[in-house]
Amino acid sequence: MTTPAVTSASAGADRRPTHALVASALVGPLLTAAGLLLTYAVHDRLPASLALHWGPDGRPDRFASLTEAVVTASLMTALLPMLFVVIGAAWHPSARGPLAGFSGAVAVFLGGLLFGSLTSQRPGLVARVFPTVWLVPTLVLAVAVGVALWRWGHLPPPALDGAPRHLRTGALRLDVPDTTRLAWTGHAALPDVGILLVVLLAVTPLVVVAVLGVPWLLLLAVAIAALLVLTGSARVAVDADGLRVTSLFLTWSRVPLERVAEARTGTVSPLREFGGYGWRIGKDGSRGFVTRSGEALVVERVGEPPVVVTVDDAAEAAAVLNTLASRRS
């Protein structure tokens, strides 16, 4: 982008999303400790050979050993979740909230699905990967992990101190009446081929897989289908209430006019400034619903990173939302 964005003045003090994020580093450790004293219990009711890894059909085609398995389960459960936990050190500390969360989240599926698997394995019995038992209470779980360190890390926005704003000299706006009504939307999105052919490519190997003997991946494959849609795809609107990005039941983003410092356009690369398309955190703490590179609107928040949304006229909407906003000052 053009100009760099507006920090957050209550990001340096307040310590949550960082207390959030150092929680969701001890999720995976606890839960492998956890998951060690169940394996413990119920290692003379285990075969000698432990499934590990199934094939496209659902059964197992790679067998260890209880130390090898248990070994495994550790490390993956413990370590892999610590992924989510560094790059939310590194990023901003708006962040670390959902950055917890998301690691939360993701230990409490390694746990259950790991060292589910591996204590529900009997002499005799064909291994399941993840078994029935385990299912529901390892996604209900995660779920609630992952959204109670969201909520703790969450930075709330400084407080207003009431004193007026105005735009800065040469702000895009509109040369009307102030009694005139003005509304402006737009819609933010991937090309139509382009959400299609990404659902398909994540979801098609799970669909098959599924067929052939895990029926549970069905869910996920739904699941993942509904977010890539979800994510894809953005109706913008700008109006007396300021701006708002949703996605059907989702609103991604929400910006009132009283935190609205400046409305512009500027350029994106999602790739390189936020690390993917969709809605994404940049590392400056700037929340972006980018769906392709070039044209944007840009609106710097009072006291918060700013909101970057790729939008056609991103210029008109720029101009709507600061005359609105200049209304209120």
Second form
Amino acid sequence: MTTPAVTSASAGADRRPTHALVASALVGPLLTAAGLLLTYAVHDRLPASLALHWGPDGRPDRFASLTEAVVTASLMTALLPMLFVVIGAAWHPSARGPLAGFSGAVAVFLGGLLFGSLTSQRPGLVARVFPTVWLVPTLVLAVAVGVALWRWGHLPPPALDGAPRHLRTGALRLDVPDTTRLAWTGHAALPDVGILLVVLLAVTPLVVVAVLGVPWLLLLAVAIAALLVLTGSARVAVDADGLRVTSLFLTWSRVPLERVAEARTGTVSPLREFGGYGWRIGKDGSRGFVTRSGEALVVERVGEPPVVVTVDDAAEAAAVLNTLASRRS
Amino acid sequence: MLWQVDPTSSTPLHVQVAACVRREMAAGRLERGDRLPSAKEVAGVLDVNLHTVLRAYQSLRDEGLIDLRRGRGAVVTATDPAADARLRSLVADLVAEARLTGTTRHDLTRLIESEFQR
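Could you please show the structure of the form predicted together with the partner chain, as a counterpart to the form predicted on its own just displayed?
So here's everything in the complex, that chain up top.
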């Protein structure tokens, strides 16, 4: 196989993922500063003892002084999202955008949750875990900040220099006439038990909060459950446009033929290589839609980390992709 | 599953599309209850008309191999294609006829290959 053909100007020169990651590291401290200012502005209206933790019955079960409550909220808002920033710094640059988005969204969520419930408390009233007046703006802002940082940190694929590429001699391929239109379709799906478990884990806290007094959260729980069920499986298609991995309206991955260096089969361990199941980013920047251990289609890309999808008959899919890619060169 | 059609072949496209499904069944890669990709998806990946795929699916349904239901798509109902049995029977007749006329195995193979290339 020839060396992947990418122009030197686009190879790693883009610093946006790192900038987005640095920006996401600032979200927590900035929100902490804003939270401190807000707390200071209302501190003379707050009760002497502030609720810090709520039990499963929705009633506060741990209280603290203003200083302790403020320190806890500040440390959690400023430091917890840093975990994702540190991971992003250690991982491949192409993973930094998504991690920056996640870190920023977590910072906004924690800031809204902690300072919202803290500054809304008043003497004589039962403290709410996440007052509705804070909940909606917090969720909206968390999604907005997350998406903005993710997009900012998106690493565009390197420009191709247009030089013809030749597939490695031993690469899987099909012996069919060039006039044959080839395609391959398959799917990658989490087992039903796995989906049920993920849905239960994700939705149970929302259902508990909904039952405890925020009924409209049930709608959110149903929506999230539906989204998880629908994104627990993906359609995989290989055709004259390349590889596509999609769930409903979501495109998890798209690799045009001109960016296919070589497709092959591999053995994947989702937990070890991707830290979990579903749509994942690996430490080396590889993208994976991984739903089980074992055989997977691995698509090496030109100048970018590979895409991994757990499908049956991966060798056939790889052969179709290689055959189609070799026709373009 | 693998889809392949050759627009330059004299075999109609819908017959070629149906053959792709039969081949998967014969190879044991499709089982009863498996769902085929939607006709729209197949038409998209093969860059053929939607009606071509629908016609292929309808012929598979008429053979009792798949079930077509609105909202459920195409579901495999049988995996032992009658076509496979028919082909075996035709090949047996062909070989018997070749023996009768003194055609060698080599010549018969060549005749089959030239038929494929038409």
